[in-house]
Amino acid sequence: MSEDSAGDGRTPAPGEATTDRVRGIFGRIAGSYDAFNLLSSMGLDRLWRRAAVRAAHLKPGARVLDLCAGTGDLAFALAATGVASAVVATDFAPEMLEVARRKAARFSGPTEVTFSVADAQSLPFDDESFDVVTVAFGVRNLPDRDANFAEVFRVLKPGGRYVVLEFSRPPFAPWRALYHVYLRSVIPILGSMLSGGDRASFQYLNDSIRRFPDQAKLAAELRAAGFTAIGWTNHTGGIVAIHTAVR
(Lines of atoms letter the chains of each structure in order from A and count residues from 1; the text may use other names and numbers.)
(Lines give C-alpha, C1' and ligand atoms only; values in the text may rest on other atoms or scores of the structure.)
Protein backbone atom coordinates (compact mmCIF):
# COMPACT_ATOMS: atom_id res chain seq x y z
CA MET A 1 0.00 0.00 0.00
CA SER A 2 1.41 3.40 -0.94
CA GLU A 3 1.37 6.41 1.37
CA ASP A 4 -1.30 7.90 -0.87
CA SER A 5 -3.80 5.11 -0.19
CA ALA A 6 -5.97 4.33 2.79
CA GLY A 7 -6.44 0.87 4.29
CA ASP A 8 -9.30 0.14 1.90
CA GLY A 9 -7.21 1.09 -1.16
CA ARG A 10 -8.88 4.44 -1.81
CA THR A 11 -7.11 7.79 -1.91
CA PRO A 12 -7.35 9.36 1.58
CA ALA A 13 -9.13 12.67 2.02
CA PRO A 14 -7.12 15.86 2.70
CA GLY A 15 -5.86 15.71 6.28
CA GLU A 16 -6.97 12.11 6.78
CA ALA A 17 -4.44 10.11 8.78
CA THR A 18 -3.36 6.76 7.39
CA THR A 19 -0.48 4.74 8.77
CA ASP A 20 1.64 4.89 5.63
CA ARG A 21 0.90 8.55 4.99
CA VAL A 22 1.79 9.67 8.52
CA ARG A 23 4.88 7.49 8.84
CA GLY A 24 6.12 8.67 5.45
CA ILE A 25 5.54 12.35 6.20
CA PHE A 26 7.26 12.35 9.58
CA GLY A 27 10.08 10.23 8.27
CA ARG A 28 10.72 12.83 5.57
CA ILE A 29 10.44 15.95 7.74
CA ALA A 30 12.26 14.68 10.86
CA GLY A 31 15.34 16.81 10.17
CA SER A 32 13.37 20.06 9.85
CA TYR A 33 10.64 19.34 12.40
CA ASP A 34 12.11 21.24 15.35
CA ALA A 35 12.85 24.36 13.32
CA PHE A 36 9.37 24.24 11.84
CA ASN A 37 7.75 23.97 15.28
CA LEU A 38 9.74 26.89 16.62
CA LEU A 39 9.09 29.20 13.69
CA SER A 40 5.48 28.25 12.92
CA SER A 41 4.42 28.68 16.56
CA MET A 42 6.62 31.76 17.08
CA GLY A 43 8.16 29.99 20.05
CA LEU A 44 4.84 29.28 21.76
CA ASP A 45 5.30 25.52 21.40
CA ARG A 46 7.67 25.62 24.39
CA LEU A 47 5.05 27.31 26.55
CA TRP A 48 2.43 24.78 25.47
CA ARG A 49 4.68 21.88 26.45
CA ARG A 50 5.40 23.44 29.84
CA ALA A 51 1.66 23.71 30.41
CA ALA A 52 1.27 20.03 29.47
CA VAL A 53 3.93 19.09 32.02
CA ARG A 54 2.01 20.98 34.70
CA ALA A 55 -1.21 19.27 33.64
CA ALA A 56 0.44 15.87 34.14
CA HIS A 57 0.48 16.42 37.92
CA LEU A 58 3.59 14.28 38.27
CA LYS A 59 4.19 12.62 41.60
CA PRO A 60 7.58 11.43 42.88
CA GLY A 61 8.54 8.12 41.34
CA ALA A 62 5.91 8.23 38.60
CA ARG A 63 6.46 6.20 35.44
CA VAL A 64 5.56 8.24 32.36
CA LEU A 65 4.86 7.12 28.80
CA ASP A 66 5.11 9.78 26.09
CA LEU A 67 3.37 8.74 22.89
CA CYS A 68 4.08 10.07 19.40
CA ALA A 69 7.14 11.58 21.04
CA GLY A 70 8.72 12.72 17.80
CA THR A 71 12.01 14.47 18.48
CA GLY A 72 11.50 14.16 22.23
CA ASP A 73 10.79 17.69 23.40
CA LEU A 74 7.86 16.82 25.68
CA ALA A 75 9.64 13.73 27.02
CA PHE A 76 12.67 15.82 27.93
CA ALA A 77 10.47 18.51 29.51
CA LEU A 78 8.82 15.85 31.66
CA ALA A 79 12.17 14.36 32.64
CA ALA A 80 13.67 17.78 33.42
CA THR A 81 11.31 18.18 36.39
CA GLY A 82 13.20 15.41 38.16
CA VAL A 83 9.92 14.14 39.62
CA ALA A 84 9.29 11.05 37.50
CA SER A 85 11.40 7.95 37.98
CA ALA A 86 11.37 7.15 34.26
CA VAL A 87 10.08 8.56 30.97
CA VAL A 88 9.57 6.21 28.03
CA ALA A 89 9.34 8.03 24.69
CA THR A 90 7.71 6.17 21.80
CA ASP A 91 6.99 6.94 18.17
CA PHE A 92 6.31 4.79 15.11
CA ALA A 93 8.58 6.94 12.90
CA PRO A 94 12.14 5.80 13.72
CA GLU A 95 13.59 8.85 11.94
CA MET A 96 11.96 11.12 14.51
CA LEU A 97 13.23 9.06 17.43
CA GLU A 98 16.73 9.12 15.95
CA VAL A 99 16.68 12.92 16.27
CA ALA A 100 15.46 12.50 19.87
CA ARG A 101 18.28 10.10 20.67
CA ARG A 102 20.85 12.61 19.42
CA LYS A 103 19.27 15.26 21.63
CA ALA A 104 19.37 12.85 24.59
CA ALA A 105 23.15 12.87 24.40
CA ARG A 106 23.00 16.56 25.38
CA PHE A 107 20.30 16.12 28.04
CA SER A 108 21.33 15.99 31.68
CA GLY A 109 18.90 15.35 34.47
CA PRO A 110 18.03 12.91 37.24
CA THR A 111 15.31 11.16 35.23
CA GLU A 112 16.32 8.82 32.43
CA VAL A 113 14.56 9.03 29.07
CA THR A 114 14.44 5.81 27.06
CA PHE A 115 13.15 5.33 23.53
CA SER A 116 11.07 2.69 21.80
CA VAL A 117 9.66 2.47 18.28
CA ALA A 118 6.01 1.68 18.95
CA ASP A 119 2.56 2.32 17.53
CA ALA A 120 0.34 4.32 19.91
CA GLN A 121 -2.61 2.22 18.71
CA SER A 122 -1.00 -1.08 19.78
CA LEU A 123 1.41 -0.60 22.67
CA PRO A 124 4.01 -3.22 23.67
CA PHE A 125 3.62 -2.56 27.42
CA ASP A 126 1.98 -4.45 30.28
CA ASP A 127 -1.40 -3.57 31.70
CA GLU A 128 -1.40 -0.89 34.42
CA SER A 129 2.31 -0.13 33.99
CA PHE A 130 2.32 3.70 33.85
CA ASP A 131 1.12 6.49 36.14
CA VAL A 132 0.89 9.11 33.40
CA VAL A 133 0.59 8.94 29.61
CA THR A 134 1.17 12.06 27.52
CA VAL A 135 0.94 12.91 23.83
CA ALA A 136 1.74 16.20 22.11
CA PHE A 137 0.45 16.92 18.61
CA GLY A 138 0.11 13.23 17.85
CA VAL A 139 -3.47 12.14 18.46
CA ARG A 140 -4.74 13.84 15.31
CA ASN A 141 -2.23 11.77 13.28
CA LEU A 142 -3.61 8.44 14.48
CA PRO A 143 -5.86 6.60 12.01
CA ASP A 144 -7.74 4.96 14.91
CA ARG A 145 -8.13 7.23 17.95
CA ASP A 146 -10.43 4.71 19.63
CA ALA A 147 -7.64 2.12 19.55
CA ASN A 148 -5.25 4.61 21.09
CA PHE A 149 -7.66 5.52 23.87
CA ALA A 150 -8.25 1.84 24.64
CA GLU A 151 -4.51 1.16 24.77
CA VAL A 152 -3.85 4.15 27.01
CA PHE A 153 -6.66 3.04 29.32
CA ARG A 154 -5.08 -0.41 29.45
CA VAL A 155 -1.51 0.64 30.28
CA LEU A 156 -2.48 3.32 32.82
CA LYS A 157 -2.72 2.37 36.47
CA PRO A 158 -6.09 3.00 38.14
CA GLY A 159 -6.22 6.72 38.81
CA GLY A 160 -3.57 7.33 36.15
CA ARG A 161 -3.72 10.44 34.00
CA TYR A 162 -3.82 10.93 30.23
CA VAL A 163 -2.65 14.35 28.99
CA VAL A 164 -3.36 15.28 25.37
CA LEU A 165 -1.79 18.45 23.97
CA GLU A 166 -3.25 19.07 20.53
CA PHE A 167 -4.22 21.75 18.06
CA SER A 168 -7.86 22.63 18.50
CA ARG A 169 -10.63 25.05 17.52
CA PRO A 170 -10.51 28.68 18.73
CA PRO A 171 -13.99 29.50 20.08
CA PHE A 172 -13.85 33.19 19.08
CA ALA A 173 -14.92 33.24 15.41
CA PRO A 174 -12.75 36.16 14.18
CA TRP A 175 -9.64 34.69 15.83
CA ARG A 176 -10.51 31.27 14.38
CA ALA A 177 -10.87 32.74 10.89
CA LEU A 178 -7.50 34.50 11.15
CA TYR A 179 -5.87 31.33 12.43
CA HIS A 180 -7.27 29.30 9.53
CA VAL A 181 -5.90 31.84 7.06
CA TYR A 182 -2.49 31.37 8.71
CA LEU A 183 -2.79 27.59 8.50
CA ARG A 184 -3.80 27.66 4.85
CA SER A 185 -1.43 30.35 3.62
CA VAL A 186 1.69 30.31 5.80
CA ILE A 187 2.20 26.79 7.13
CA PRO A 188 2.72 25.00 3.76
CA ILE A 189 5.05 27.74 2.50
CA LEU A 190 7.14 27.82 5.69
CA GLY A 191 7.34 24.04 5.83
CA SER A 192 8.36 23.84 2.19
CA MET A 193 11.16 26.37 2.73
CA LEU A 194 12.55 24.51 5.76
CA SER A 195 12.30 21.04 4.22
CA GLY A 196 13.72 21.82 0.80
CA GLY A 197 10.44 21.87 -1.10
CA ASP A 198 8.24 19.27 0.63
CA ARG A 199 5.09 21.40 0.57
CA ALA A 200 2.71 18.42 0.45
CA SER A 201 3.72 17.13 3.89
CA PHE A 202 3.00 20.46 5.51
CA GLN A 203 -0.23 20.85 3.58
CA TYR A 204 -1.28 17.61 5.26
CA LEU A 205 -0.49 19.11 8.67
CA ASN A 206 -2.70 22.09 7.87
CA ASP A 207 -5.53 19.86 6.66
CA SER A 208 -5.23 17.50 9.65
CA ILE A 209 -5.63 20.38 12.11
CA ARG A 210 -8.76 21.64 10.39
CA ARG A 211 -10.18 18.10 10.24
CA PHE A 212 -9.60 17.31 13.94
CA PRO A 213 -12.55 17.31 16.41
CA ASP A 214 -13.09 20.37 18.55
CA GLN A 215 -12.60 20.39 22.31
CA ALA A 216 -16.03 19.09 23.28
CA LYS A 217 -16.05 16.32 20.68
CA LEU A 218 -12.61 15.06 21.73
CA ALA A 219 -13.73 15.10 25.36
CA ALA A 220 -16.77 13.02 24.37
CA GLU A 221 -14.52 10.47 22.66
CA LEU A 222 -12.40 10.16 25.81
CA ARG A 223 -15.53 9.74 27.92
CA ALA A 224 -16.81 7.01 25.60
CA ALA A 225 -13.48 5.22 26.04
CA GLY A 226 -14.11 4.97 29.78
CA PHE A 227 -12.08 7.88 31.12
CA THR A 228 -13.42 10.12 33.88
CA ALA A 229 -12.65 13.58 35.27
CA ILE A 230 -12.27 14.84 31.71
CA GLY A 231 -11.48 18.49 31.15
CA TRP A 232 -9.52 20.84 28.95
CA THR A 233 -7.83 24.22 28.99
CA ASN A 234 -7.46 26.42 25.94
CA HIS A 235 -4.16 28.12 25.18
CA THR A 236 -3.42 30.97 22.78
CA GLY A 237 -7.12 31.56 22.32
CA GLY A 238 -7.87 27.90 21.64
CA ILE A 239 -5.26 27.33 18.94
CA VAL A 240 -4.23 24.46 21.17
CA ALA A 241 -6.03 22.71 24.00
CA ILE A 242 -4.71 20.46 26.74
CA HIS A 243 -7.15 17.68 27.56
CA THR A 244 -6.80 15.66 30.75
CA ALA A 245 -8.57 12.42 31.60
CA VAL A 246 -8.30 9.88 34.42
CA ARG A 247 -8.42 6.11 34.12
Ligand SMILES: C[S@@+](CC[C@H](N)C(=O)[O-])C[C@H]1O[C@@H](n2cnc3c(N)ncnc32)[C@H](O)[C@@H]1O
Second form
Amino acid sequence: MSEDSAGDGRTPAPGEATTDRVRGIFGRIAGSYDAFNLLSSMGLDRLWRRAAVRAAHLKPGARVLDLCAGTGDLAFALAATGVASAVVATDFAPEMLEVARRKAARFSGPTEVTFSVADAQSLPFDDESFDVVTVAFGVRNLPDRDANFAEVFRVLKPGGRYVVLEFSRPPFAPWRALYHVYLRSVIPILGSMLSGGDRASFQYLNDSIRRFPDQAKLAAELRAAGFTAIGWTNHTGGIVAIHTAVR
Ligand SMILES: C[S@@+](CC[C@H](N)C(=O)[O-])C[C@H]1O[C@@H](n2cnc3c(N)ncnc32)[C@H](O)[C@@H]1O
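Alright, leaving the form predicted on its own aside, put up the form predicted together with the ligand.
After this comes the whole thing, all chains and molecules, with the earlier chain placed first.
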Protein backbone atom coordinates (compact mmCIF):
# COMPACT_ATOMS: atom_id res chain seq x y z
CA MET A 1 0.00 0.00 0.00
CA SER A 2 1.36 3.46 -0.77
CA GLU A 3 1.76 6.09 1.92
CA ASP A 4 -0.91 8.08 0.16
CA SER A 5 -3.55 5.43 0.68
CA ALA A 6 -5.83 5.54 3.70
CA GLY A 7 -6.37 1.79 3.31
CA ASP A 8 -9.87 2.17 1.86
CA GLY A 9 -8.91 3.54 -1.54
CA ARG A 10 -9.06 7.17 -0.39
CA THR A 11 -6.13 9.57 -0.26
CA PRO A 12 -5.74 10.41 3.44
CA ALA A 13 -6.63 13.96 4.46
CA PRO A 14 -3.78 16.27 5.59
CA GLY A 15 -2.88 15.25 9.15
CA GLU A 16 -4.92 12.04 8.98
CA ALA A 17 -3.04 9.19 10.65
CA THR A 18 -2.84 6.04 8.56
CA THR A 19 -0.55 3.18 9.50
CA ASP A 20 1.60 3.32 6.37
CA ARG A 21 1.86 7.09 6.30
CA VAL A 22 2.84 7.32 10.00
CA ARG A 23 5.30 4.43 9.93
CA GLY A 24 6.89 5.85 6.78
CA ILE A 25 7.25 9.31 8.31
CA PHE A 26 8.87 8.14 11.55
CA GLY A 27 11.08 5.71 9.67
CA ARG A 28 12.36 8.65 7.59
CA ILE A 29 12.77 11.25 10.32
CA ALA A 30 14.20 8.99 13.07
CA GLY A 31 17.70 10.45 12.67
CA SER A 32 16.58 14.07 13.05
CA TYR A 33 13.73 13.50 15.53
CA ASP A 34 15.57 14.43 18.75
CA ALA A 35 17.07 17.61 17.35
CA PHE A 36 13.69 18.61 15.92
CA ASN A 37 11.99 18.01 19.29
CA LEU A 38 14.51 20.06 21.18
CA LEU A 39 14.48 22.99 18.78
CA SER A 40 10.77 23.06 17.93
CA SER A 41 9.72 22.97 21.60
CA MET A 42 12.64 25.17 22.71
CA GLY A 43 13.54 22.51 25.24
CA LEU A 44 10.06 22.39 26.78
CA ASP A 45 9.58 18.77 25.69
CA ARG A 46 11.86 17.69 28.57
CA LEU A 47 9.73 19.53 31.11
CA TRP A 48 6.56 18.02 29.65
CA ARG A 49 7.99 14.49 29.87
CA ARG A 50 9.09 15.14 33.46
CA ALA A 51 5.52 16.19 34.29
CA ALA A 52 4.28 12.96 32.68
CA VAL A 53 6.63 10.95 34.91
CA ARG A 54 5.18 12.72 37.97
CA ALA A 55 1.66 12.02 36.73
CA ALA A 56 2.49 8.30 36.54
CA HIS A 57 2.56 8.11 40.37
CA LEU A 58 5.08 5.28 40.20
CA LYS A 59 5.12 2.91 43.14
CA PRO A 60 8.18 0.85 44.08
CA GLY A 61 8.51 -2.19 41.85
CA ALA A 62 5.99 -0.95 39.27
CA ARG A 63 6.06 -2.52 35.82
CA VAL A 64 5.76 0.23 33.23
CA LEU A 65 4.97 0.08 29.53
CA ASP A 66 5.79 3.10 27.35
CA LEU A 67 3.94 3.06 24.03
CA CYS A 68 5.02 4.89 20.87
CA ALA A 69 8.31 5.29 22.70
CA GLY A 70 10.17 6.58 19.66
CA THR A 71 13.72 7.52 20.57
CA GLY A 72 13.07 6.58 24.19
CA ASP A 73 13.14 9.83 26.14
CA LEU A 74 10.03 9.19 28.25
CA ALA A 75 11.07 5.58 28.91
CA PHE A 76 14.50 6.77 30.07
CA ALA A 77 12.94 9.46 32.28
CA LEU A 78 10.65 6.85 33.86
CA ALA A 79 13.57 4.48 34.43
CA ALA A 80 15.77 7.25 35.86
CA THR A 81 13.44 7.60 38.85
CA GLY A 82 14.72 4.21 40.03
CA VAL A 83 11.22 3.45 41.34
CA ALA A 84 9.97 1.08 38.65
CA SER A 85 11.24 -2.49 38.47
CA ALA A 86 10.96 -2.62 34.67
CA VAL A 87 10.29 -0.23 31.80
CA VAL A 88 9.31 -1.73 28.47
CA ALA A 89 9.58 0.69 25.54
CA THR A 90 7.61 -0.19 22.41
CA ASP A 91 7.13 1.43 19.01
CA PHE A 92 6.14 0.17 15.58
CA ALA A 93 8.97 2.00 13.77
CA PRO A 94 12.17 -0.02 14.18
CA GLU A 95 14.22 3.00 13.03
CA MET A 96 13.00 5.05 16.02
CA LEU A 97 13.69 2.22 18.47
CA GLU A 98 17.14 1.78 16.95
CA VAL A 99 17.96 5.38 17.96
CA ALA A 100 16.57 4.60 21.44
CA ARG A 101 18.72 1.48 21.72
CA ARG A 102 21.85 3.47 20.86
CA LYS A 103 20.94 6.01 23.55
CA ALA A 104 20.32 3.19 26.04
CA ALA A 105 23.96 2.17 25.72
CA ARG A 106 24.83 5.55 27.29
CA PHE A 107 22.04 5.38 29.88
CA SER A 108 23.06 3.69 33.09
CA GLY A 109 19.94 4.18 35.16
CA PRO A 110 18.94 2.02 38.09
CA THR A 111 16.08 0.41 36.12
CA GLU A 112 16.65 -1.47 32.88
CA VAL A 113 14.77 -0.33 29.78
CA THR A 114 13.92 -3.07 27.29
CA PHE A 115 12.66 -2.51 23.76
CA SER A 116 10.20 -4.24 21.53
CA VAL A 117 8.60 -3.45 18.21
CA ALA A 118 4.83 -3.38 18.72
CA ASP A 119 1.76 -1.66 17.35
CA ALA A 120 0.04 0.31 20.12
CA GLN A 121 -3.33 -0.85 18.77
CA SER A 122 -2.55 -4.55 19.21
CA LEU A 123 -0.18 -5.25 22.09
CA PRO A 124 1.81 -8.48 22.44
CA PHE A 125 1.45 -8.55 26.25
CA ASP A 126 -0.60 -10.56 28.71
CA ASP A 127 -3.74 -9.26 30.37
CA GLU A 128 -3.14 -7.29 33.58
CA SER A 129 0.64 -7.30 33.20
CA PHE A 130 1.51 -3.61 33.84
CA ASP A 131 0.94 -1.14 36.68
CA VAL A 132 1.39 1.94 34.49
CA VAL A 133 1.15 2.56 30.75
CA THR A 134 2.42 5.83 29.30
CA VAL A 135 2.40 7.41 25.86
CA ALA A 136 3.97 10.71 24.82
CA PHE A 137 3.03 12.37 21.54
CA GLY A 138 1.89 9.00 20.20
CA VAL A 139 -1.89 8.75 20.54
CA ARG A 140 -2.36 11.49 17.96
CA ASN A 141 -0.76 9.22 15.37
CA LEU A 142 -3.04 6.23 15.87
CA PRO A 143 -5.70 5.60 13.22
CA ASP A 144 -7.79 3.74 15.83
CA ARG A 145 -7.59 5.32 19.30
CA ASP A 146 -10.40 3.10 20.60
CA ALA A 147 -8.33 0.01 19.78
CA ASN A 148 -5.42 1.49 21.73
CA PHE A 149 -7.60 2.35 24.72
CA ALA A 150 -9.04 -1.18 24.76
CA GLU A 151 -5.58 -2.71 24.58
CA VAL A 152 -4.21 -0.50 27.35
CA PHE A 153 -7.24 -1.36 29.50
CA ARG A 154 -6.53 -5.05 28.88
CA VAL A 155 -2.81 -5.00 29.77
CA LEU A 156 -3.19 -2.76 32.84
CA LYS A 157 -3.73 -4.33 36.23
CA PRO A 158 -6.93 -3.26 38.03
CA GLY A 159 -6.14 0.15 39.56
CA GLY A 160 -3.36 0.67 36.98
CA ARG A 161 -2.84 4.07 35.42
CA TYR A 162 -2.74 5.32 31.82
CA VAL A 163 -0.82 8.57 31.28
CA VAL A 164 -1.29 10.31 27.93
CA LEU A 165 0.95 13.27 27.09
CA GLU A 166 -0.19 14.89 23.87
CA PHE A 167 -0.49 18.20 22.07
CA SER A 168 -3.81 19.80 22.86
CA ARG A 169 -5.91 22.94 22.51
CA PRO A 170 -4.86 26.09 24.38
CA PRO A 171 -8.07 27.42 25.98
CA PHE A 172 -7.02 31.11 25.71
CA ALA A 173 -7.88 32.13 22.16
CA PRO A 174 -5.05 34.66 21.52
CA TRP A 175 -2.44 32.15 22.75
CA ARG A 176 -4.06 29.46 20.59
CA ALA A 177 -3.94 31.74 17.53
CA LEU A 178 -0.27 32.53 18.11
CA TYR A 179 0.52 28.85 18.59
CA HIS A 180 -1.24 27.95 15.33
CA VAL A 181 0.77 30.56 13.46
CA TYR A 182 3.92 28.98 14.91
CA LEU A 183 2.75 25.50 13.88
CA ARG A 184 1.95 26.59 10.34
CA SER A 185 5.02 28.71 9.70
CA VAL A 186 7.94 27.43 11.77
CA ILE A 187 7.42 23.67 12.11
CA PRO A 188 7.55 22.60 8.43
CA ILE A 189 10.53 24.88 7.75
CA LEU A 190 12.49 23.73 10.81
CA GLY A 191 11.65 20.09 10.13
CA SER A 192 12.64 20.43 6.49
CA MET A 193 15.98 21.99 7.43
CA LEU A 194 16.82 19.24 9.94
CA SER A 195 15.70 16.37 7.74
CA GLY A 196 17.27 17.46 4.48
CA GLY A 197 14.15 18.72 2.74
CA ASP A 198 11.41 16.38 4.03
CA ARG A 199 8.89 19.18 4.51
CA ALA A 200 5.85 16.95 3.94
CA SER A 201 6.54 14.77 6.99
CA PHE A 202 6.64 17.78 9.26
CA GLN A 203 3.58 19.26 7.58
CA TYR A 204 1.79 16.05 8.62
CA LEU A 205 2.89 16.57 12.26
CA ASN A 206 1.51 20.08 12.18
CA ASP A 207 -1.80 19.02 10.58
CA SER A 208 -2.20 16.08 12.96
CA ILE A 209 -1.90 18.39 15.98
CA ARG A 210 -4.67 20.60 14.63
CA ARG A 211 -6.96 17.61 13.95
CA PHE A 212 -6.57 16.08 17.40
CA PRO A 213 -9.51 16.28 19.88
CA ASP A 214 -9.37 18.83 22.68
CA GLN A 215 -8.89 17.98 26.36
CA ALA A 216 -12.56 17.32 27.19
CA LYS A 217 -13.17 15.19 24.09
CA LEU A 218 -10.14 13.01 24.75
CA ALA A 219 -11.29 12.58 28.37
CA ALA A 220 -14.73 11.51 27.10
CA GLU A 221 -13.12 8.92 24.81
CA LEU A 222 -11.14 7.48 27.74
CA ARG A 223 -14.32 7.35 29.83
CA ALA A 224 -16.17 5.55 27.03
CA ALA A 225 -13.34 2.99 26.96
CA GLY A 226 -14.08 2.11 30.59
CA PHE A 227 -11.41 4.13 32.41
CA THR A 228 -12.30 5.99 35.62
CA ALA A 229 -10.85 8.89 37.64
CA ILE A 230 -10.02 10.72 34.42
CA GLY A 231 -8.34 14.08 34.72
CA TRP A 232 -5.94 16.31 32.84
CA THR A 233 -3.48 19.10 33.43
CA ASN A 234 -2.58 21.71 30.85
CA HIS A 235 1.03 22.70 30.31
CA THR A 236 2.43 25.76 28.54
CA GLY A 237 -1.07 27.24 28.38
CA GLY A 238 -2.62 24.05 26.99
CA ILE A 239 -0.17 23.50 24.12
CA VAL A 240 0.11 20.08 25.66
CA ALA A 241 -2.11 18.24 28.13
CA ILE A 242 -1.42 15.24 30.31
CA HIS A 243 -4.46 13.02 30.75
CA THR A 244 -4.51 10.38 33.46
CA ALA A 245 -7.01 7.55 33.66
CA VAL A 246 -7.38 4.56 35.96
CA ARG A 247 -8.42 1.06 34.96
C1 LIG B 1 6.02 11.95 17.89
S2 LIG B 1 6.82 10.41 18.18
C3 LIG B 1 6.90 10.36 19.95
C4 LIG B 1 8.08 9.60 20.46
C5 LIG B 1 8.32 9.67 21.96
N6 LIG B 1 7.23 9.09 22.71
C7 LIG B 1 8.60 11.07 22.43
O8 LIG B 1 8.00 11.51 23.41
O9 LIG B 1 9.45 11.72 21.85
C10 LIG B 1 5.52 9.28 17.82
C11 LIG B 1 5.96 7.85 17.82
O12 LIG B 1 4.81 7.02 17.75
C13 LIG B 1 5.13 5.90 16.96
N14 LIG B 1 3.87 5.30 16.49
C15 LIG B 1 2.96 5.86 15.69
N16 LIG B 1 1.93 5.01 15.47
C17 LIG B 1 2.21 3.89 16.17
C18 LIG B 1 1.54 2.66 16.36
N19 LIG B 1 0.36 2.42 15.76
N20 LIG B 1 2.09 1.75 17.15
C21 LIG B 1 3.29 1.99 17.76
N22 LIG B 1 4.00 3.12 17.59
C23 LIG B 1 3.45 4.07 16.82
C24 LIG B 1 6.01 6.46 15.85
O25 LIG B 1 6.76 5.47 15.21
C26 LIG B 1 6.84 7.45 16.63
O27 LIG B 1 8.02 6.88 17.09
